[in-house]
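As a starting point, one isolated chain is supplied in structure tokens, in the form predicted on its own.
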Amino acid sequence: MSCRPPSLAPDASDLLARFAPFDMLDACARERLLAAARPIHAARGELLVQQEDCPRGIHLVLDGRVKCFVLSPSGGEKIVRLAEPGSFFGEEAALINRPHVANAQAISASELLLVPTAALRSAMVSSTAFSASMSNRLAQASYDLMSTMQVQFQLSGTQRVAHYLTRLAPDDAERWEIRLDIDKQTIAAQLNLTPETLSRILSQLTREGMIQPRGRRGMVLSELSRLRDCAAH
């Protein structure tokens, strides 16, 4: 006998199974989460969460991309997370019932699910594997944030850009062609740089032969060993 609520489409039970850690739940538990969740269709530029908002749950990105950011007193953006399909955000505020510390805005047309905190907690209580996987995801998010802070506090602007670019290529590659899937303004905000500073650094790396621009967003990382040395020193 199916445990699917009558309001759900026949194929809806498979939706959460495509995304970790929700794939750790059994079908009935996933369907209960789906029954409680609210779909969100966000247009590009739509603000989903504002700093100091009370949390309603976690946002799971099904399609599109969302940036989580804080604003400086001068109005500059600092991106603390980019949430892509399969990622979620807002869990740190939802699970301790504290106001959101960052804004969240769709940077492309996006499809999301808002999973209420109560439903998420019930799922964590019902499944040890799901609860452990959620804990691992929270630890990874915290580690990534600390790593980002380390890069921004300890590396120069040029080192930050070189570090960002080298992470887009395999570790053993010497030459690799990439396409930037986000605009340079967003990359600059991730690296805590102004767009003008990012452009100057990219121009410098081009003159030194480490990168070769290919159109608006394409780029060849032509000397990755030098680029890695640049990131390290």
Contents of the next structure:
Number of protein chains: 2
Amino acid sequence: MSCRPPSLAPDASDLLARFAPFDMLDACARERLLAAARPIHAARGELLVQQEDCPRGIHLVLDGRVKCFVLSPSGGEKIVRLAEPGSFFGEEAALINRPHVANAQAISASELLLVPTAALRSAMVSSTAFSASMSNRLAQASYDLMSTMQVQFQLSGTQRVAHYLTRLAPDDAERWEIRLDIDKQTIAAQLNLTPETLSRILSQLTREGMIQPRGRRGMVLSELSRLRDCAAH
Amino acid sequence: MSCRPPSLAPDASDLLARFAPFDMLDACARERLLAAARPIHAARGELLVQQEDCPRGIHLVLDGRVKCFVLSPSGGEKIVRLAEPGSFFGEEAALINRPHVANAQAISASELLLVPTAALRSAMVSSTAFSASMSNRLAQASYDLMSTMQVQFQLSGTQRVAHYLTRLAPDDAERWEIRLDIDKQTIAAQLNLTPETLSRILSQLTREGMIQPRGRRGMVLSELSRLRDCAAH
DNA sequence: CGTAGTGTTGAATAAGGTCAAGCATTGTGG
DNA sequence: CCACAATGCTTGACCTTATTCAACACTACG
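Form predicted in complex with another copy of the chain structure, per the form predicted on its own context:
Entire complex below, previous chain first.
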């Protein structure tokens, strides 16, 4: 069962090797997976998955950024996951073959790979190392969702914002300058707040001296101990 | 590599066979898993896992019922999962070896099995069928959490209650009598409401004629189409 | 410049939580 | 079987939090 010669350009055949957990597969299995997969180029704003869609596989993000969000009847968005290069989404629906519960939309121009469920399953059967690594990822997803629920259900708006900011700085710092790499609306949707409320909370934290705005996206966290304390945890 | 004679009573050695996904294992592997596992008898109200605990394995519920919940700084509980016989909890922390994010408490006298992570992992390596089935369960857990988030973040209190009641009746029924199998405080904690608010919503639904209370735990859903409509979805 | 996108601010409002009291149901011991 | 406590549930008054709607400011970029 030889796997050569590779039918794709060398850098394409190694594409998957750069992304865990696919690095656990041998070149041969990776190539099979790659052959079954469909590359997707998404422009900023493009919808990749819609609620109720039947899943066709998992979406691996190679480049760019994708938000997964749930909608309210009135159209409000709540982001449940931000997928960056190396992470994937839609696996929870694909693996149990049920309609997607979340929507996915590129928030910047993105490159993805749609790996069909069947191909993924056979890769898992063929390599226990890959399968184990995949299980870890699935467990990680649950863990993240539960952490999110803890923060979002049990903390007030101010606490959620403080918690969010706190995680952008090293644990031992007291003062730290940050640059938000996404816009505030998106942060608000992650924190389950309206942009207005986020804005108000940030200006209150500013008034109280815990943060100092630096232009639209920059910010100095000037009293991290108080901020952590405010996230109360 | 013979596995006989079984060192445990016959019904004990077959114990795991009754619970998916362990039925995918052969008797031999089941026995090994069982030997590594620790049985736990929990009285009603007993705490099984606390937030920040280091995970020692996954808890399989054999009998009884266990609530998994996250706490607010002020002590408010929000139930993120109700584990009934055949389901397990704590897997998300165990598999990635991180502190538990949720607490687990028996809400009735329960029998559990604590399966150490290492034993689980080796069972997964030894059987691809078990491993695949386990992956499905993990995906299912994420799927359930995301569905919960959609309902809880994006629907109003009334909608959440209507949604909850709706799911207790068959899809095609218009009138259905139900009996709540848990107390209202617990339902409120699942729906992220205070008991007071749940009570108010129920009495409003009663006033509007969609439900009729029947004693403390019984209830007639008398206009399921309106109720579904009210859950808006 | 002018325009679109993004962020901020204010006033009014709504949804749900809190606190406190009272009622009902269940279970227990006399 | 009744008294009584414990628990669970309901109701009312009040309050807090965050949303909504509307107006406006800032910035980026053509």
